[in-house]
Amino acid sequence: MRDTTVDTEQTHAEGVLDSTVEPSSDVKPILEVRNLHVSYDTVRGPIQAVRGLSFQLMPNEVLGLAGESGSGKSTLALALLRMIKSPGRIVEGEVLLDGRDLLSLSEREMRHVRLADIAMVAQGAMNSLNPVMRIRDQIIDAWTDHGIRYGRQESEERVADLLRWVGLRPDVARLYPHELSGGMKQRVVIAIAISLRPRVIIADEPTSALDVVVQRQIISTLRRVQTDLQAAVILIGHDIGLMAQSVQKLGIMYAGKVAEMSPVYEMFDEPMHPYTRMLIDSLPSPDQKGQLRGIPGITPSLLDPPPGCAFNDRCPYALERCTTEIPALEEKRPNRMVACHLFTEGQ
């Protein structure tokens, strides 16, 4: 297959998302999630996939959400776009985009919000693209669904511009998804997501199943379009090593809740929650060849979550109160939030 990536797309020149930018203290959040609960109904009872989750996303900010499989990351992404399907349901909470609660909108209103104001780059690009439609037609569908009509020539020009924007040549437009590599398909998904210039982009494991070189290219593409759009990004994944290079602020999720959230460099320099510390320690290190560290035990069942802190049976520092009292996510240091009784005043 010939190279259909723009020649100027050089990842070593792109760098990674700037993790040093701090939002101004007087800027209001563009997205605010308050006490969000999402469950999946089963014959044995509801599985509590997201449990009272709250966080803020500032304009132009890149927020990472990481954790083990089953921690609620992808469920959260779908909930933010109101794409939870039965047997799943949003039980309660608020999702405020520029002060407007998305959970209170009608389905018709929400369809106009998706892609135009908040968009998703889903994991598994092949599953996001129609295998029997040319790339051009799939991109055009994005704005046609929002009632936007262009003439044929203008549509062709806009499709070409979008493809160039994500580092692909315009002739990709006439190809089918199966004619593209995994990285190229993921770029097409990004092109569709940014076609209406949304203010918030949710990237749900956009580099899964890609090799490390292409992962860097995809992250660089996100960096460029995020900067061009002045959009905020939520990057969801389980690779905290990649997160360290890609986000400004990192939230660690466990059992449907946020265990810790802080600027990414501070978190890696001094993790506060034991779960965060053990996740970071489990990363491969050239200084410890042949020594792999894991986290003992398994994640708890969200059908019947344990009392107290959900991590208590795996935590080497658990206190007695950890088995009975759920720790609140609170600011224990400037800009650092943690849900752990070890940092409760007086303990």
The other form holds:
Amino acid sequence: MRDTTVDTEQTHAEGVLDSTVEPSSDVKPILEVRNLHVSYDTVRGPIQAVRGLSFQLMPNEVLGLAGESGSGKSTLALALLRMIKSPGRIVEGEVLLDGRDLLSLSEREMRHVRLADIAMVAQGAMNSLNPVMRIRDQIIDAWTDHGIRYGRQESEERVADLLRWVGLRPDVARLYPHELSGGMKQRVVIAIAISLRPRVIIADEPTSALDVVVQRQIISTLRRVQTDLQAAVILIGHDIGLMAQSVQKLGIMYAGKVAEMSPVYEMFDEPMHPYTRMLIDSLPSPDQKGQLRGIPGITPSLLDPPPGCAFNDRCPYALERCTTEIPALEEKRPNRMVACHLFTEGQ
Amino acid sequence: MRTNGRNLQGLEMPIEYVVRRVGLFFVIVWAAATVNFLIPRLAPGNPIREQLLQQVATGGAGATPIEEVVQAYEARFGLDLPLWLQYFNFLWDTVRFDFGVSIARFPTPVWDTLTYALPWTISLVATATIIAFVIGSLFGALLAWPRTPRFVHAVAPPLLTMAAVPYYLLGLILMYVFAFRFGWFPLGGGHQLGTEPSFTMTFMLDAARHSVLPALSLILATLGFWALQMRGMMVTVQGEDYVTLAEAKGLRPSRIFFRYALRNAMLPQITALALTLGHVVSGAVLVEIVYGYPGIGTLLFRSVQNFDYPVIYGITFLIIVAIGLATLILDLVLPFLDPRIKYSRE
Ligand SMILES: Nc1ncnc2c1ncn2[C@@H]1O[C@H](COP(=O)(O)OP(=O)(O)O)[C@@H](O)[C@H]1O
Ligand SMILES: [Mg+2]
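Could you output the structure for the form predicted in complex with the partner chain, given that the previous block was the form predicted on its own?
After this comes the whole thing, all chains and molecules, with the earlier chain placed first.
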């Protein structure tokens, strides 16, 4: 397969760790999640995949969400778009987009929020495009259903511009998905995601099916269009090494909750939550090559989560309190949100 | 702007492919003809005489003068000729649709018995198959679609139960209720006794009235098959990432249903439909017999009863040609429905 990628990445690849958006009082979050609960009803009872999750996303911010598989990342992503399928359901909470609660919108209104306001770059790069439709038609049908109609000539041009924007040759428009490589397909998915200039882009493991080189290209393409659009991005992944290089702020998820959410530099400098510390310690460092230290213990059952902190049985510093009282996510230090009883506020 | 035409344009069908595929069809037809030639000759002794004697023994031939038939057949097959010459004569006959004469209805040519029964069967079974396919597939797709209204789900159990009832039994029940009890439809046959098949309005209407119950039996009995298969495919397809992404694109539910889910779930259904349509010419033996319908199914049944081998071979040949034709059409159409299908031979 010929790669029709235009190589524009090198120039952009470096500027990944640029300015951190300082949350000042006059900037309102573009997306705010409050006490979100999502469960999957099973015969054995509800699996509480997301349990009282809250966070804020600032305009133009790139927020990473990392956590082991099963920690509820994809469930959260789908819940933000209100795309949780039965047996799953959003039990309670608020998802505020620019102050408007998405959970109270009608299905019809919500449909127009998708892609136009919040776009998704989905997990499976290999299978995200309809195999029987040309790329062009898969870009244009979204416009049509959002009430946007261009003449033939103009829509061709817009498709071409869009493809060039994500580093593809315009003639990709006439191809079918199976004629593209994995990286090219994921670029197309990004092109679709940005086609209506959304304010929030949710990328759920956008590189999971790709090889390492392509992974970096895709991440930098995503960062480039994010900068162009001035959109806020939630980048979901389980590789915190890769995430650390791509985002400004990183949220660590554990058992359906955020354990810690801090600016990346500070988190790696001084991890606060014991889980974060163990995750960062388990990363292979240059001096002890390939030495991956696992974290002892297993994740708790989401069917019957423990009454206190979900991490307490794996935590070497657990207090008496940790087994009974769920720690709230609080700003323990400036800009650092931590859900742990070991820290007292402002200390 | 045609850069590297065939690579970029998924739908361009190469001529070599069409030629190769049509060639394959003729190979299939030739093989079928050869099998038809060999089978009677593999039996020890003179196949014609043996068959006729068998028939006399079972009393099936009745009034037909046996010796006359034997002589006619000896001449017809030229059984005294060398085998290779017989083979070429046979192939030449086949090319001209000359399958010999029927034993049970001597001296009617086999071809005439086939062409009399074929339109009946095609109009009944093909129509019923297509109706069952369309309704069944749509229904199955709806069953797997989360937005489908409740009442659709309520229709499912009885329909799926009906799929488990053998269709001749269903035929008998329908006949009892609607023909015998209520008298809304004729009890059987393809048309009013005493009328001759013609393309007049009255005859067509009469034939249509006769085909309602047999068609209904076939439709009701096969609907469940299509529905179940489609439901299974739709469930699979809805788990695909492209359906999730389609929803994330904010597409209208109807577009997601038709263009993303149904469109992909349909591909295996089309293959099954083509094969089923290929089998249409074999008739729906049991339904045709229950209703005394003058189609291929009834013809096949009677021919087997009467050891009417020429007709049986004729029908066998017809079925093989029809299936060959159906797969040929399928192979020519499918690349247009599924761009992933490759033309190369691998
Ligand atoms: N359709 C479903 N039915 C039942 N449980 C589910 C379903 N989808 C996800 N879950 C459960 O929800 C939890 C979170 O899953 P997920 O959001 O996919 O995690 P992640 O994306 O972080 O790997 C897991 O325990 C998973 O088993
Ligand atoms: Mg996931």
